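Only one chain is shown below, in structure tokens, and it's the form predicted alone.
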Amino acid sequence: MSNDMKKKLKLKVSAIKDGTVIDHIPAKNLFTVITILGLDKIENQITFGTNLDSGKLGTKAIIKVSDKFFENDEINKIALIAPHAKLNIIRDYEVVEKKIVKIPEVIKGIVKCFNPKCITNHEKISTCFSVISKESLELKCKYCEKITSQDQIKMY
């Protein structure tokens, strides 16, 4: 491969000096991750790419956020829609830490209750679920106790 070709490939997503890189996001879930993390509401520099080649996923998305380091609880929300996502913490252009997402025990305010009669679908009450299965992803609503399965999950 020529040097010009290598430079062109590197330019797809530029490096950041300090911040977080979220990699291995399924391409179709890129904007959901952006919404869940509130990246559409912050002023930091954000670079994202989608439909990038991936050996594991076929295509993937990547998000780079300058000068932002997420708390574990924030990051673990990603596991609901991107269970294979990985985070690289960047300082001075070097990866100083790698994190793997995990599904949290409790999920608040990001998933809608599947039960149309649940109070959270009629009043201004934030949803709250306990995770009863991480393998098949089943969430139990705190208010109506109905189980929302992975194929029924809808995000706010």
Contents of the next structure:
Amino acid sequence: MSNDMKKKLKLKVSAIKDGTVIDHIPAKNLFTVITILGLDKIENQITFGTNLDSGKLGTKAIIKVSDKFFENDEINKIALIAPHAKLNIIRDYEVVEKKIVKIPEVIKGIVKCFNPKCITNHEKISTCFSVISKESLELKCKYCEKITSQDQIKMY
Amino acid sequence: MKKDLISITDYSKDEYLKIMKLAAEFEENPNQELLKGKVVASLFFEPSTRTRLSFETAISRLGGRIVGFADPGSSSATKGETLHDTIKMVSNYADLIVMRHPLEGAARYAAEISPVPVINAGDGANQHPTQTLLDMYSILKTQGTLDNMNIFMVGDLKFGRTVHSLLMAMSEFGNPIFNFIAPEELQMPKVYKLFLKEKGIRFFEHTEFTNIISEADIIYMTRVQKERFSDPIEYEKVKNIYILNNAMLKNTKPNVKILHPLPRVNEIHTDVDSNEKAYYFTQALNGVFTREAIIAHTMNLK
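Next up, the form predicted together with the partner chain. The previous block was the form predicted alone.
Following is the full complex, with the preceding chain placed first.
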């Protein structure tokens, strides 16, 4: 079998001409990533695949967005739930750049504060956390000053 | 930029020292008309008689007028008004907001909304920075220094916000030692122990109270707060675990002082009250001078 044939068989979602492919998203977090990036609100062509085989993650999801190129700040928002995500920037069907996501210093409006007595869980306030540990993922709430740890992270 | 006081870490070491100096000046001369013509909003979304009276005394001694409410039952919060709207409205009327709220982070949020300065008079179990500053003033007054203090913290070290803030503020001064005395259930949270470790500050943990307080310069007693327990049986187990009585103070250092943020329940026997080492009622009085100092600093009046 030729390499081209193998490649075609391997492709489970169609190639795009220009845009971004986000790969290595944990399958269970696909729709959260879509929400965080606001992909449910844009008019670009989007294709995604989920429950695809992944050596690293077991199962993974992949998103292809045509004619969309993300800013670093924008894409880093998904680092909390897709820390191994990789971005391929596509121009004329070729990968011209690869990017990895990085956990930002400040997380705004994505994560709920785990503290039920925090004001952000009682009024309409956009949450804001400073990342105090990127390794074990600990987020300090700007308001109640409590630390939300990785196992307590819940998205809006 | 307006100078809110929301967390104890909002102030630098220089500001701590400035507040101590101003508090001493106000103690010498408590009645100064620095707030003449100014209106201060005192918003107590949960009742706290001591803190409210202390603030309102400080405002009165500075010649300011007070508007506000003493419990949420008499505010628009009962009609469902958001904190956001209350602060928006009140900040139109007043030159300064003093606020107590049961939710954690409420004061930081209020400060974001308000164009006038906000002083946090307690936000849930989070912060009570003016208490910490009056505790520091009490230490400075009785010991003559904030350096080299051996501070024993006793009781509810898990939920007690005053001990957490005091620990952080005192860590700015030279060579402190902390001794934490608490039952297993109420030990100092890891995050504060990690903070001390990172700063290279010595601390020791104990579950026994007697026979170890002879080294103390300050014994900071705290109340085991019933409202923090979801299981009443757990509360019953620990509520009377550490009771300081007069006999226990026999071999303590001559300079030692007993502090307590008040109200006390059973933690300090009344036979301690007449001992010259008991300082908690004077500590409360120091709160008025310290709050005068904080208000003057916040409003750029001194």
